[in-house]
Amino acid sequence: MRNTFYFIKESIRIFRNNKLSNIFSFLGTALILFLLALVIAVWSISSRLTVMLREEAEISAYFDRDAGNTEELLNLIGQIDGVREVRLVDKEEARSRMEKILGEESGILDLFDENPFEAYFEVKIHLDRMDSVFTQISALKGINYVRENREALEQIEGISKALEVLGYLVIAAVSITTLVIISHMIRQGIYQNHEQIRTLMLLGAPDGFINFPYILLGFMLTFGGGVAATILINTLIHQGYGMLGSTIPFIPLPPKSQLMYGLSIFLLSVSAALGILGSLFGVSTSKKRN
């Protein structure tokens, strides 16, 4: 601790000393911590989307107009385990929500001397039981027909899993570069002061006084980069995402505060974490070096 003005100082030098190559290591992890960051944004919204679909599935079940009481078809669909809730739609609601799908077009069905639509049973199923679910209503006496969306939701859930497996690939790219270059810049910061590091050697200077502001330097670069990264993505989200939520309304946005917040913490502990550890690893790969 009382040597601290002195690490300070002695990291500032090292960093003069080269100083383009140290400027283009900052921009370079501030760059990769920014795509990182993205990742995660759209990582964490096509989450949100999933999960939000998992709790709407649902399947239609059309029943024979002559099946005689449709109470009791309800009672008996609200009980199959797996079924979250059922409710009937009359022939009166199928058409008003085909007139708000169609919008402008909706006039097309004032050409249709009766109503073209029927009634059926919405069931809100467990995604995860939707196959038991639909052998059970289709063979339920007066069932004649149900529709389900399974192609549409796992269509879906593979595209979040599959950007899942993106974050996690991108974190595992971002931190060896990190690592990299960090470790590199070490190496070269060490090698263009040996003959200094040589006479503290000498003078009895232990490895732990020598190597801290290497190490010091490190950190501040790559935490550096993730306080830049961390202004360029809350700026980011700031400015899009009205636009975006006015856009494509149908996607379940989280709190822009959430996300900023979560998004920040995290850039933060990750350049920190990486920071020092790649200045450990280029310090003791160039002690083994040497």
Contents of the next structure:
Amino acid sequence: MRNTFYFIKESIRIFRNNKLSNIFSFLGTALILFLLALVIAVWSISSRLTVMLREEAEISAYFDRDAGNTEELLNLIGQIDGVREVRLVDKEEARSRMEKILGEESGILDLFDENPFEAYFEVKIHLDRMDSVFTQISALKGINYVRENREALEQIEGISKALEVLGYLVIAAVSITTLVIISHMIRQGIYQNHEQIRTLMLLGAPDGFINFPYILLGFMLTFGGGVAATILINTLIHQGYGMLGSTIPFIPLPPKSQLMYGLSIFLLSVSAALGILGSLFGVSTSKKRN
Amino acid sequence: MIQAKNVSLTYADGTVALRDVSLNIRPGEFVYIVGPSGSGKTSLLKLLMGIEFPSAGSLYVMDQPIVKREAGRIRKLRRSIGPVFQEFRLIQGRTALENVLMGMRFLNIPNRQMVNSAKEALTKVGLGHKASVMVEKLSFGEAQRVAIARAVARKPALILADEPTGNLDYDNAINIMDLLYTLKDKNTTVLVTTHATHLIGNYHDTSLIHVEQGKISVEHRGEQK
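Please give the other form, namely the form predicted in complex with the partner chain, since only the form predicted on its own has been shown so far.
Below, the chain from earlier opens the complete complex, with every other chain and molecule after it.
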């Protein structure tokens, strides 16, 4: 572009004319984009947790020891629609699982003369079919009772959904706020330079030529804010993964590089789009005499 | 180049600036517009630039109608006009050269050619040595010459100069009028409003329009091309 250098120089000049306000706009934009990234990161982690838990959705079916052929029951359960996998957990495995859960406290199990655990069928299911699977297994002859972990799953799913809604709300809030901030800065710049703009109009300059430095400034402010927010959130994730990994290792965090890359692309795209939109909005709502 | 038929201009406050003006100005014509202050000279130039619009009558500049609804087309038309404003309208915080360039950046002129034209125009108005001086540091007369350089550097088909020698000493005024007069040879139409009637006699083959109380009272025409 022939006037690239001129447009960049003009944008810098407009920035300098109102330096303090523009710096605060940049910082404000960086901060709200950082908050957006934070919500998206938590949302992403909770969604992954939900997906993983969904995949692990299972019910335990306890059977009558005198019922006869457990192999037959195993086959019957395996044929039910919505069952992904079924296997028999015998008494010893049930005890050893509990020992693992109890860890150092597992010695308490030695107080029992006999193994207090019962064998059961561990049934991995499709979560959306839980009701029907639950009913059908319960109805099988020889099944004493069926236990499911629906409540815990539903709670986690509820939290994830709430975070999703919060995410959308934050995206909307950030978009509106950024648009307002940037368009206001652009209008202020246009107002401060109205004499120059009027002269350019009288000389026949097209709107595109007159407006471009303002649009460029809006883009640079918002995209710059996006870059700053990206650096901040990536630093936070880098630190946070180290801390979370050592203190609460059971949380299934998404791969760090994947999360950082995804958030970076998202923040940079959103900031670029908001910068252009905010500037265009500011330019189009400014009053200019022909 | 310019055709006006029974053009009148009345401002919003009711002031009648021009009454029933009819004109026909040919390409390459050099026209002085003279008359006392407030007679309507500047209003006539404002009409020709599409800053104001006729309240009555019809006005065409380079075959484009000057009507309000054609504002977009008028902006395009202005790219073929070299205006010299009475109040100069230089852009503050820029050098003389940058001001001249500012009037050309959107005209599809290659960069090197644009810079050369701007420097050449500044040299012609006697300000080649002040190209890199900020315009706010220039004297009134120098600022006026930058405004003239900006108009000339664009190589327009029509120059509309409102009192271009108003702040100049005799030598500089002659220099500027010489410069504007030479444009005639390049088929540029030049309209100059002026009080400096003593300069008019220096040039031959020019036209003179006398405006008084919004009416054209005397019109001497130069030779037809």
